[in-house]
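Coming up is one lone chain in structure tokens, specifically the form predicted on its own.
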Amino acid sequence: MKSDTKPAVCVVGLGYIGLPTAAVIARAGCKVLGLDVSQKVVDTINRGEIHIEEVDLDGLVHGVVARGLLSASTEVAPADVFVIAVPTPFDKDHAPDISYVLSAGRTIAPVLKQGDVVILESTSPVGTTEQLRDLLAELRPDLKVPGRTAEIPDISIAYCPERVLPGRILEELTNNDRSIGGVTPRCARKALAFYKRFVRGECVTTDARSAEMTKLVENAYRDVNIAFANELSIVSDTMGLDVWEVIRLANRHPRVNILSPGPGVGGHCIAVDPWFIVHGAPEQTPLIRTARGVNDGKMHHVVARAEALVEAHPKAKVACLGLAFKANIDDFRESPARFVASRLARKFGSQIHIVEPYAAQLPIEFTDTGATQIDIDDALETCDILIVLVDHDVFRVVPLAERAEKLVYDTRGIWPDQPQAVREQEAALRLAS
């Protein structure tokens, strides 16, 4: 491939990261094939439509599909650059599962040719890129693979994790800095040249293992800091304090910046990635492991407090506001709000009503619980107790006049003007429990 020629690109995995990435690359003028195991996803994208919710993604996908720059398939085809963006979950023991990454490697191996660049973007434990390299070397002994040959390699292999915020993915894919780790420095340079085609942020090269660890560290850092906020909220509950007031005042210190507590920590990154570090160095990570325990434990704390509130008002109609793992998105992966709401639904049945503007229907765990889905207007008109689990904008803008008489348990701190009488009632419930 000549340096002045726009590469043909294959993006493996068309989920919350893969599809926006494919669309942004196509917008830069590269012809992109998106690869996915789901025929439904492939058909949706080839119609110029999307199967996930993300700001401005629908218009972008429609445009690049219409221009012939993006297409989707379940079958791999030759390309110049292969970007792997598949899930990396963990098992019941929190051990990382890189089987999807290795499966992607097996998929692309038959079509690799001299000059190709393979980039892993999936959040992965340290050493995964090297495992992918070794797999490709095993499957394609005819190719000289970097790190496995003393000669100039035929292909380049690198790791470059995304660092985007749902709801701002398109903007951040373009403007955020990127850490690009090559199996060799030459691999890093090849990947750098590709990313500079569509990334305006600074692209910094390093080795693959350092880039893998960097991604994990970024999310573990957030998890540890959120754990402090969540633990502080539990302490404040015990002492009858308003944690939001405490944080507001403490953050006036010039070197203090406490994050906001919530019902736990969710999503495919912060709730998962710290375990990859713990798994790699179990004896050296007591703080990271403890933070994970605090944030998971916060979900159970919220459930217990919400149950006490509902049990004290057995005839009250209850609205759980939100199921997503963060505001203004339709992503429910590892969501603490979903966990809390489903627990309440299983215990209190038809007394529970779910408000989630980003869900067409309730997730499967609500089946046969008796809980029903309603909108925010119905909740304000008919429900006596409001349990705020997600800080969607549509919830934030509810004026005091529409909730002043409600009993509110606000796990997100979106309504600081809620009458003091409600807080005193909650305090009475805590003392009685």
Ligand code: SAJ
The other form holds:
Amino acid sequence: MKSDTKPAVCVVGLGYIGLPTAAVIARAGCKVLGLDVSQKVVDTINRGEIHIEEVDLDGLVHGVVARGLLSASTEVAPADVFVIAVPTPFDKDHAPDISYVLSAGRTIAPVLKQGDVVILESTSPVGTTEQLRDLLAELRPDLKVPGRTAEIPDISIAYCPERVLPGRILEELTNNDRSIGGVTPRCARKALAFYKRFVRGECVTTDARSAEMTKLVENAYRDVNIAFANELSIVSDTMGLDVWEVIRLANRHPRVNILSPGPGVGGHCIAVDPWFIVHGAPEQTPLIRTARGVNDGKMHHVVARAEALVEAHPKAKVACLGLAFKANIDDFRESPARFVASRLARKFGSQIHIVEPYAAQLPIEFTDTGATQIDIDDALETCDILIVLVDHDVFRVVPLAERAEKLVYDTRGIWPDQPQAVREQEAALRLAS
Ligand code: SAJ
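And the form predicted in complex with this ligand, for comparison with the form predicted on its own?
Everything in the complex follows now, all chains and molecules, and the chain you saw is the first one.
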């Protein structure tokens, strides 16, 4: 690949990260082939449509497909740069599962040629990029691979984690700084040249293992800090304090910045990645492990509090506001809101109503519970108790006048002006007669 020609790129995995990444690279003028195991996903993209919700992604994909810069396939083809963006889940014992990464390695191995660059973006336990390198070396003994040859290697291999926030993916893909970890410094330089084509943020090179750890550390840092906020919220409940007021005041200190409590930590990153560190160093990670426990425990605390509230008001109509794992997205994976709402639906059946503007229908676990989906206007007009589980903007903007008479359990702190928001257990419920 000459530096003045645009590389042909193959992005393996067209999910929440792979598809936006493929589209942004294509927008920079590179010809991109997106690879996915799902024929349905491939067909959708080749029609210029998308299978996930993300701000502005539909227009971008439509444009780059129409210009012939992005196409999708289930079959690999030769390219100059391969970007792997496949899932790395964990098993029931929280052990990381890198089988999709290795499978992606097996897929691209046959078409690799001299000069190619292979970049892993999936969140991965430390050492995964070297494992990928070893796999490629085994499958392609004809190629000299980095770190295993004294000569100039035929291919370059690097780890460059994505760090984009769902809901802001396109903006953050371009503007965030990137850590680029090469299996060797030469690999890092090759990968750097590629990212500079479409990243405006600063690209910092390092070794592959440090880059792998950096990604895990970023999300574990966040998890630990949210755990602190969630622990404070439980302490405040016990003491009859308004945690939001306490945090608001504490954050006026110039060196204090407490995050927001919520019904727990959801999504497939922050609730997952800390386990990759714990799994790699079980004896050295009491804090990270405990934080995970605190955040998971918060879901159960919210369930218990909400159940007590509904039990105290058996005739009340109850609305659970939100199912998504966070505000303004249609992603329900590992969502604490969904967990809480489904527990309430199973226990209280038709007394429970669910408001989720980002869901066309209720998830499967609500089937046969008797709970129904309603919109926010129905909830405000007909429900007596509102349990805020997600801070969607559409909930946040509800004026006090439309909810002042309601009994509110606000797990996200979106309505600080709600009169009975905190001590709702003791407040008098004005039930419709
Ligand atoms: N949450 C709180 N309180 C807070 C902040 C978040 O309860 O103060 C909850 C959210 O409601 C949600 C969960 O935490 O349930 C995670 O949400 P998030 O917005 O903090 O993060 P994610 O999972 O959408 O994306 C994270 C980001 N990582 C960091 O901010 C360190 C993102 O930059 C990563 O790219 C992404 O994980 C990833 O793919 O790893």
